[in-house]
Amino acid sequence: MFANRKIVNIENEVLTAISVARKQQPLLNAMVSFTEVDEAIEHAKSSSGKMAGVPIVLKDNVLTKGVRTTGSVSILDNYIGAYDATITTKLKDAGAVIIGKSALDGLGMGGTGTNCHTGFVHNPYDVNRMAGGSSAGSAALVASGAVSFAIGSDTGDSVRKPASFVGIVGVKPTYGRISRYGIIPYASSLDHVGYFTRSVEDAALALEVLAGRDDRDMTSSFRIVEDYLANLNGNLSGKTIGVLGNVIDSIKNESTLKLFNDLVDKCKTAGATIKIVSMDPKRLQTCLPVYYIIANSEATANHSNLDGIRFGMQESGDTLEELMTNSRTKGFSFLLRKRFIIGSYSLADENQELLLRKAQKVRRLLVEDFKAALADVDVLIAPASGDVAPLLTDTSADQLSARYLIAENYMVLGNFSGYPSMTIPMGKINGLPMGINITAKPFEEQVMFDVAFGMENLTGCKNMTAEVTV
């Protein structure tokens, strides 16, 4: 925990973090690269910033000047950042020490941590299980105790689902609350900068550092950044908490439901009013296909320049077309090529009205439903997943079942709408963590943090770390 901490020995703290991350690397495979820290340590020693001396990790889609940034794809294996992302600058200015870059599903496309250029990322609670994705490496490093803070990005639930699987706090603020300048994009209308901590207090402080207007990102908000930590209040009395009933109805794991219901009962005892809220179930089942069409269409457009000519590793070819084809074939994994095909098909002139425009219209309907669901409550909650982290070899999920379409994909509503959303641990099932997701109205991060803090106090799931063993 770094909020309100007393700095003892910055150099020792940073070098210990590096040592732990290196020691765990053969087991977790969470790091892509380590950075030189001597200059950053000296800066931190004289810094009065809110994160002075805190060792941190950046997801490897965040640009850092002079540092290799691969986006976890082969085609960018040799790419060196030409400038710092806005959040990189903010974290440096706050005195944080960046010790390295973490693994992710290629270009943020994936929810498992198994589509990384550097190989599978393993869950620190059980190395035979997934850490979730796409921000797998960052999540694993915070959960393992290597660092207390790491940057992720969230386009569908890429911060909030891993947070559930590894038992930490994962935050996706309101769209525009944090600048995305210098972040390798996935889908521009859905992408959010997110981050991981092990406590709600740390999460509140981190947003003070990261948030704010940036003229280099025209989608960033002019809203004043609040004193989230100083204003943090975990009193649940008087709060109206909505339970998204569709998700509860879609979960079949009795252990998950018991853990969730026990926490809801504790919230009632603490003075909260609980209200069951439902959305149109047929519309909710469209979350995944709508996401696939919109996200992959935007990704195809965003990454059209990764062709081995303008950017990226180049493979030889007898013609320009052959060179580009060979470069992209070798430079992207099968899953990425599959997603680019979906995006290209949806963007074709003859398909745009049938697929992309229709998906955008359904997205609007879903956002209107979501807004209505939040209208009379302070926050909406539901389990962040129907079950604990799957085994790395598990392919049993029926992705077309109503259960899967809702229980495992509803958190994309936070990306469709841009509303703030976070996951915190609510307990364990057979020693494996399980999270609860909390969503609030736009720019009501303070309300979201307050409810999360109150729940954290009820569960006692604060500053959890895993003992990493084979």
The other form holds:
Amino acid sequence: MFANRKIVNIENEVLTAISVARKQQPLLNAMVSFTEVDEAIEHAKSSSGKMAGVPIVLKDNVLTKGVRTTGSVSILDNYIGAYDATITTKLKDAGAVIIGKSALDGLGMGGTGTNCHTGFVHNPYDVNRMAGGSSAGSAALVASGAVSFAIGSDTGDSVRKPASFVGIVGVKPTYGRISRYGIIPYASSLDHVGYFTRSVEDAALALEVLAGRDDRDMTSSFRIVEDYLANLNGNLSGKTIGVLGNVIDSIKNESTLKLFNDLVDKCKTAGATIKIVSMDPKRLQTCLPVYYIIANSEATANHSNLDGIRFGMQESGDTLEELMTNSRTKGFSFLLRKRFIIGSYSLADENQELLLRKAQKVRRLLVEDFKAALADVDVLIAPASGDVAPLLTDTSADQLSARYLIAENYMVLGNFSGYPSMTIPMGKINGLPMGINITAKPFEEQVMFDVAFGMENLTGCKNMTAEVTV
Ligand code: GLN
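So the form predicted on its own is up there; where is the form predicted together with ligand GLN?
Full complex below, order starting with the chain above.
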């Protein structure tokens, strides 16, 4: 915890975090690089910022001036950040100490933590399992207790899904709430900066540090940043909580349903009104294909500059085209190349109307449905996943499949709509954590945090830390 706690011995706090992360590295493989901290420690000592002396980790798609920023792809392995992302500056100004950069599914594309150019990231609760992705390293390091805060990014569920798999808090605020300047993009209409903590109070305080208008990101909002921590109120009485019925219907695992239903009952006892809310099930099934088409089209356009000429690694070739092809073939994983092909196909003149434009229209309809589902409730909730973290050997996890279609993919509605959405732990199944997802109306982060805080009191799942063993 760093909310409501003054760190007295900053040097000790930071060096301990580094030593824990280093010790865990052979088991978790969560870090890409460690950063120099001496200057930051000195700065933190004289800082009165909200995160003074808090050791933190950044996902390696966040630019850090003079520090390696790989996006977890080989093509950027030797790339050094030319400037600080706005959130990097904000965190430094708040007195946080960046101890390193964490691994992700390359460029944020993936949901398993197995597509990082530095190898698999392991789940601290069971190293044979995934931490989830794409913000895999950040999630693992918060869950393992190495740090109490880490930055992630969320384009489909990349903060909220790993948070569920490793038993921590994962927040994706409203689109525009946090500046994305200096984040290596994935899909610009869906990308959000998000972050991990182990308590709702820390999550509330962190948004005060990160949020706010930034003229260098024209999608960032002018709305004032609220005092989320001071205003935090976990009283659930009077709150109307909507349960997304379609997700519950699509979950087969009895243990997940039991954990969820028990918590819903407790919320009722605590005074909340529970409403089952349903969306058009047919349309809901389009979440994954719509996401794939839009995200991969935008990613293809965003990353056409990674050509082996302007940035990073360069392979040889007899012609310019051959050089680019060789660099991109070697510089991206199979999964990324596959996604770029899907993106290029959807962007092709002859397919655009049928694929990309159509997907954008369906996205709009899904957002209208989602808005209607939220109209009469304060928040919408559902399990953040149908099941606990899959084994690392489960190769089906990142494939386009009909398996758990709704339960595993509905959280992308938070990206289609831009609505604030977060995951908190709701308990464990056979020793493995399981999360609940909470979504609120746009810019109602306070309502979202309040409900999360109330639920955290009911579950007792606060400051959960894994014991990392083989
Ligand atoms: N798992 C999704 C994907 O594979 C989401 C990724 C994300 O949110 N960055 O793309």
